[in-house]
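Presented as structure tokens, the chain that follows is alone, the form predicted on its own.
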Amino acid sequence: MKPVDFAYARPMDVTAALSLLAEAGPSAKVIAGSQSLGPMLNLRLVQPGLVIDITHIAELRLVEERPDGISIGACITHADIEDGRVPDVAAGALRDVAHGIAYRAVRNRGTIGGSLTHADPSADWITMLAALGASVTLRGAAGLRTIPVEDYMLGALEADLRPGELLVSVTVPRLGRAARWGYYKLCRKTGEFAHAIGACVVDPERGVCRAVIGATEARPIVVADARHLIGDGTQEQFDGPAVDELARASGMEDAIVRQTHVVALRRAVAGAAHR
């Protein structure tokens, strides 16, 4: 099958990206790696009657690095993190990430703004981007306004990406020396979604125990203060019983389903304690 007749344009800046949202309305799809909209199109599951290529938007291709964390544009791929093209100001977790998403041709031309606006509950970035309390940036007619990265997608395959917006850029804090980070994924096989994600990171210097619980049926479970369910970070702190009730309270009624991701995140804080 073959996509439906469309009109193609290919904006040489954001602003002008912002015009053309704003003049098609719902009828335009934005793209940028294709990975996720690609296989959309020739499946007909959407019929835009425009598609805005952002790809050769030099704003969205800027990497910015400060001492407090690092700016990202969206349509840096996965490859350019990947390879170290983007500097890693997460200990490591951001290229580990990246080399472990689909295949390589796949992460030559994904985007993490594509991956995070398609909002694919099982995707690599939305689960390891809310660990590291990462945020995103949009653009519209009203200006800028900046989310955390676990409240841009609202539920899955929706992301608060209002009428006329962009996500301009992903940015992601500093960790400190003596920062830990894990995550783990489980998969039926290399290269496929998981079926469930564990991440979390302990910071220390920062006060940080973030633990996230991944590839769900909606929005990954974000806990912003997980003391009490990993304590410092080591596994022999870690509370299954407690994850499990989460998870539970959480709407995962399947005893297996929660138990898979129970592992997941064991094996997330395993990876941590180990670094």
Second form
Amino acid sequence: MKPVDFAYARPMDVTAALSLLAEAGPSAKVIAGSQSLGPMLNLRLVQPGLVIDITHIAELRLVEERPDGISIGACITHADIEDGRVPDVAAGALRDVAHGIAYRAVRNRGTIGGSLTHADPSADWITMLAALGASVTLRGAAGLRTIPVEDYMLGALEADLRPGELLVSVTVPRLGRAARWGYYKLCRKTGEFAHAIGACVVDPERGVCRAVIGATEARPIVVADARHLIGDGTQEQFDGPAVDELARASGMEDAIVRQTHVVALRRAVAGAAHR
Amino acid sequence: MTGQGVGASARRREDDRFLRGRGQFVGDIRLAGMQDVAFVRSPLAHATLRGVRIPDAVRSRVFTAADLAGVKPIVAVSGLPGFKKSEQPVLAHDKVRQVGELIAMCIGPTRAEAEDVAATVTAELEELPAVHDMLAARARGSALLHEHWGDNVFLETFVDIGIEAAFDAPIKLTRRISTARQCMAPIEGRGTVAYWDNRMEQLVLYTGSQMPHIVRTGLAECLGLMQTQVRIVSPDVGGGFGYKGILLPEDICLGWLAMRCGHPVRWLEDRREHLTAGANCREHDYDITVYADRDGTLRGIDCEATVDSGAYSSYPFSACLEAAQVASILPGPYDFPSYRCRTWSVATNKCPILPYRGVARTGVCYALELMLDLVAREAGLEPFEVRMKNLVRPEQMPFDNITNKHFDSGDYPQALRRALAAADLEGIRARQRRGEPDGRLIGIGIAIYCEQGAHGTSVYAGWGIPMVPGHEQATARMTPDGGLELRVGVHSHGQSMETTLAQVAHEILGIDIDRIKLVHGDTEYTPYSTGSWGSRGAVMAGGAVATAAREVARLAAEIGAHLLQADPRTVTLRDGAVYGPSGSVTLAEIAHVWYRRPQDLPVSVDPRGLEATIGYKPGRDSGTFSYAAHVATVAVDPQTGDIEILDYVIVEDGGRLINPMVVDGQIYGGFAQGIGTALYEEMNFDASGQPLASTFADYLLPGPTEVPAPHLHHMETPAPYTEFGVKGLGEGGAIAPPAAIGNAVNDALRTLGAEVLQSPMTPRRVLAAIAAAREGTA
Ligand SMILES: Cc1cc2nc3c(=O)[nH]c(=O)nc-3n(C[C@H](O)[C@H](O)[C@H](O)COP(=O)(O)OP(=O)(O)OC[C@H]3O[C@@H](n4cnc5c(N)ncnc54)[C@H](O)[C@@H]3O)c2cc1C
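Starting from the form predicted on its own shown above, please give the structure in the form predicted in complex with the partner chain.
Starting with the chain above, the whole complex follows.
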């Protein structure tokens, strides 16, 4: 279980990284925290000719707080967020979710950009950031584009990352003062990937009521207007059968799998109500 | 007890190097010119091997079965009647029978480069139907692994001790119970470094082994060498649990390669190889019926047990040790009159099944203890009442049970009573009646087992496997400065022998344990031994060290008497000195005279000096019987199927304890593995025989957050036949947790009418059981 022989580059700015990517073409692989790519390299599931380490690019570690939200550089680690080095504009949701990812050793290295690009359905960020209405900004030869987090994930282990593009930042909207959020992850042991995740954000000021069913087989199920499922989030107006039906309609065939996802969302909502 | 002798919780002497990261494991060994090996392994579970294509550019770095002419396959037979022999090829030639089977071996300056070479080699395989389900494998018409057998059964055994007498019992319950296939997962995987020593004309093979002498014998036979031409060195070993007792084809490959290529070679098993190509254990299936009276008295047990033995019979324990043992140990610590058991050791297209801590006992305990709880439920009794009715009682000891196991001593009911008191059964029942605010369901479960350890010649001669333990030998030798060397053929893979065996010698000679050095793990320097397995180290090596130390004490006393000018009959040895009627002389002084001033010795001095190698066997070699009662309290979330262990009590009787702290460590470690069996660990295969887990992301082990601290209590009923009354107990911690936790889970689910009878008890299995109960399909 050793990787193939590959070349290694450590560009110091995004422009340099992009031109390396353009030169090397499909045989190049970007590496950030290496927590997902590392094992894949070792298992030779990926066999790149060039690995481009982006963790020394200062730009990708920038955090920019604005009145309406925050932009987080792609190479910000889970630990940066957990420790509060990144202002939490989401009323504690970012810190809480970061804290629940894997073990500290993984959080010290794993990045928010890497997690979203790796696009593992059971990862934490994809589900919570979708609930928060976050977006990602990508930069390539053709310039910048910004898309919702849930659209960035195309399917299991597949992100909408075009050849030559880098994910540069993640933008999270600021929650209103009355906003509540809930997050519930089902897994058997610390550091195990989730079997079911439920997440919800209710922000009356901004008219937001979002619910997400995560850790599915593929993309999370994102309900942008979830009032019919979770009510106003102040009390338990949770409609289990409707959530079950939604999951079924989204292709979740197995009754036990559906049940755990319904429970996860129910508990996320209950948690939000008590916040 | 002097603070260092038998019974003292002396600090582990091994810890200084281990805790500083200075242990020396196979992976730490660096030899000049060493090259790494990577194997080409079968990607298919069952296939005909048509050929191996090797590009010319790497031809000199790749070796296949064709190169290994004269190397014999691994054959581990059992003498049990009807056993069918398998030949495990060192490198596959005509056929592959498991994913991960070795097809070619490739060398490179580094492992990565060796893997580069391996990636260019193509095995031409023609897929055959795979046998992945041991029950289907037994059926007529199944695909066959070893065609000339005519079926897939290594061995079938049958015992019937008057089962008809139980047929009229008012309670008759039948269930199918099973335990998953697991991987042993010691922290350190397997590994081998080999080279040919021209001066010694000897193949030197470093490998983390529990049983270096057995590996030497097996390896020499496969390679056609004299045993003096093979030296096995087992350095520090990072956990073995049975896996490191096995002679692997990889070992033989490396040995052959070292002799051929003139430089040292190394193979270090990686975790994927470990999980997909080796280290399999535990997969049992029970179709079991229990007969009982309304008051809970057991009338009989009738069982058909199947064990998935995998593709080959592994060396030296064979493919049938597991299933055949099921038949003899299923009755557990209970006394009942009728018994029938049929077992099958079935060949499938999986890695060979290997003995794992608790060998067979974990599955047996799970099956039997789950059934006893069902009896209790049926009879309207508390589960402990059924145990109390049937446990062998202290006044029956020593007791020969229905399968002729000789229980040496103990008070099983007492262990259970103490465990129940510590677990607060009454309190838990009251809590169950109140209900939990969070909607979870509380359950309490008990399990009791007895653990036969250090069973010797009389037991193993019957199995007829390549290895039968006889007398265990030890050497004790004083050094000129008054220190002591001990040499034993067992090897520590975490048992703290450097500490505990020194304590044994200290008990007899009074030499400070810091001056006692244990030499082990090297066939060149130690007496022959079957090694460390079957909870035998403390009993066998401990007994041997005590015997040898006593002989040295006698020899030293004689010299001491001479130096004191006293009659040898009037001197005594204590606290490291020989005392006569009018003075004393220290062992260090005696050693000094023997080694450095022989002119001071009389001509009649015993020429054996201060050194003895002696063999030891307990008064009876049918094994010691340690035992324990485990009580688990769990909370089950009926919506998610999650199980949390709230409390866990263990009351263990391991006879006299040499070092109680070390014993606690053994129990904690076993307990963690038992939790793995109960709740997490499972190596699944798909219908084509592909293992479905290849990393620890998909093969779940319990971690620190999943293993609560158990409440541990000891009883110390001395064993009647062993030195100091010691009993073997290294495996026990891993035996009962699946049963205790399983019973607790089913106790919690009782109000829902659900039961889970398959380990690991995953959330999915819990939810499926609840759903089945709800739909009335349970
Ligand atoms: C033991 C363990 C447990 C874990 N448990 C969890 C868990 O509970 N929850 C969870 O959510 N995650 C978990 N993870 C995954 C972890 O969160 C990883 O950090 C994350 O998946 C990947 O981030 P990374 O920075 O390490 O990315 P890398 O591994 O370096 O890269 C991952 C992929 O993203 C690409 N990439 C990375 N950054 C960029 C970028 N800026 N632009 C374009 N492409 C990019 C890489 O090319 C690669 O394809 C676990 C990992 C491990 C090893």
